[in-house]
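Heads up, the chain below is alone and in the form predicted on its own; it's given as structure tokens.
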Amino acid sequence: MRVNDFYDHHPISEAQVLAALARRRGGDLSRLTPDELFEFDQDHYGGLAAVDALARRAGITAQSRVLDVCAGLAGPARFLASRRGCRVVALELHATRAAGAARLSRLVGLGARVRVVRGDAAALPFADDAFDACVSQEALLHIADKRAVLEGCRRALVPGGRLAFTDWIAHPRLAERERDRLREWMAATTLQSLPSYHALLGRAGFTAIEAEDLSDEWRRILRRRQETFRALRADTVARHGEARAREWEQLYAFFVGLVEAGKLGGGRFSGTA
């Protein structure tokens, strides 16, 4: 499955985040601040806690100019700049996704702290040394060639910036066919381990690398998750029909069984340019 394909379709998306708000608001959408969204906007595992952890290890501060490298709905970004101040470039290639990070980050006028720019992480569209900070979060496991994306945040960013991402990692009972069907369903390429994320981030020409463990944490999320997917199915239904209902119930059951059976996992990684 392609990227695009994938995201196309899932559940999360700026229609349902903004229809969630709407039954909590009896439909006034009004002067929204950025603490209303954070709810349903943070599309990624661990919420608010596990972008604010990604923030200290990048070191980000109100004079940080940070990249959001497949930054989705920009949910993630709009924390950033809401707490910690700072400015953020929110880069996400799906063209319905951007479009509605912008709108979004508008709707709570956080439009002049969070631009969306549209373009592929693995070729950033950015200068050199543009950036002091740059972050992402279980997005690399869609793209085939990683190292181009490590060498393009490094690249981007100051000497002695950070970066710090989470992703998803692969086990060593991850069977060939798993891997096959994960790719099939929801396009994750070239799935690696903590190991081969550490070696990665060498060979881009990062230092003083840190790689966490997150499968732990992360099983207990997914059983969270996978119970507020089964709340949301009927607006999936109404926007996408039964059938892609369904689906993904299929897709996350088989998801959740890969970590639950500790063959699938999640990992924190950080380094200095």
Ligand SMILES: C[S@@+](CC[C@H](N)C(=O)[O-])C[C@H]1O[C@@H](n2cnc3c(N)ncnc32)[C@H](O)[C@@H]1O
The other form holds:
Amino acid sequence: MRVNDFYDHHPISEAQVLAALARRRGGDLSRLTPDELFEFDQDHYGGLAAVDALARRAGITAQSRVLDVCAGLAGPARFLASRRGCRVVALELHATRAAGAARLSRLVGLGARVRVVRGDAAALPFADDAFDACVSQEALLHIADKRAVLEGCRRALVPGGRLAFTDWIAHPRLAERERDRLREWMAATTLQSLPSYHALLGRAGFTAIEAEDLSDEWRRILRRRQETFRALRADTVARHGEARAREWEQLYAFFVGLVEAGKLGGGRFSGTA
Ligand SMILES: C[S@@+](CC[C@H](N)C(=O)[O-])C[C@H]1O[C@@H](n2cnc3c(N)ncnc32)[C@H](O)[C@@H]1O
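Mind pulling up the form predicted together with the named molecule next to the form predicted on its own we just looked at?
So here's everything in the complex, that chain up top.
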């Protein structure tokens, strides 16, 4: 499965966010605030607390120029801009998601603070030293050349700038056929372990590297997320059809099963450029 195909049919989309808000507000989408979006526009594990934890590790302040790599609908970027007062560039590969990210940001009055750029994280389209902090959540799993991403982030950061990201990690018992299935179904590739990510960060030129195992926390979150997807089933069927909804359920059951079995988990990484 190619990453763009995977996100063409993803249950979290601009249309789904707006539909959920329209239901809540009786169809009136005027004067929306960033806060009203947060329940629906974060496509990672741990919600706003997870973005906050990354912001702390990345040392983000109101003065920071922040890059969010693989920003999705720019939910985390809007949270950082609205709560920390910083400016964020939200880089996203998928054309429809990038356009949706820009529209949602304008809709809540953050068009000037959150700039959406469509591009590939493995070939970052930014000048050296352009950012003070760089964050990313649950996205590097889709990119084969993780070293290119990390080296690009290091170059885009000022010396002393901080990178902080979370991603899936593979534990030793994850079998080859399970990796293959994750690639076919979810466009997940070259999954790293905690130590191999640590080493990659070092090779990309980062220092003061920290690697935290979030697998226990993610296990609990994933159980709840599976329930959320079940609750969105009627929406998913209406948008993508019964067959795709069933495929999502099977995919998630397989995925959550790997996490429950301790074969797949999550990690949080940080380092100084
Ligand atoms: C799970 S979503 C996370 C979105 C966002 N970080 C969040 O937490 O809400 C992963 C995102 O990474 C994007 N992506 C995947 N590969 C990419 C690449 N090579 N360059 C830029 N974005 C990419 C996908 O299109 C998708 O929107």
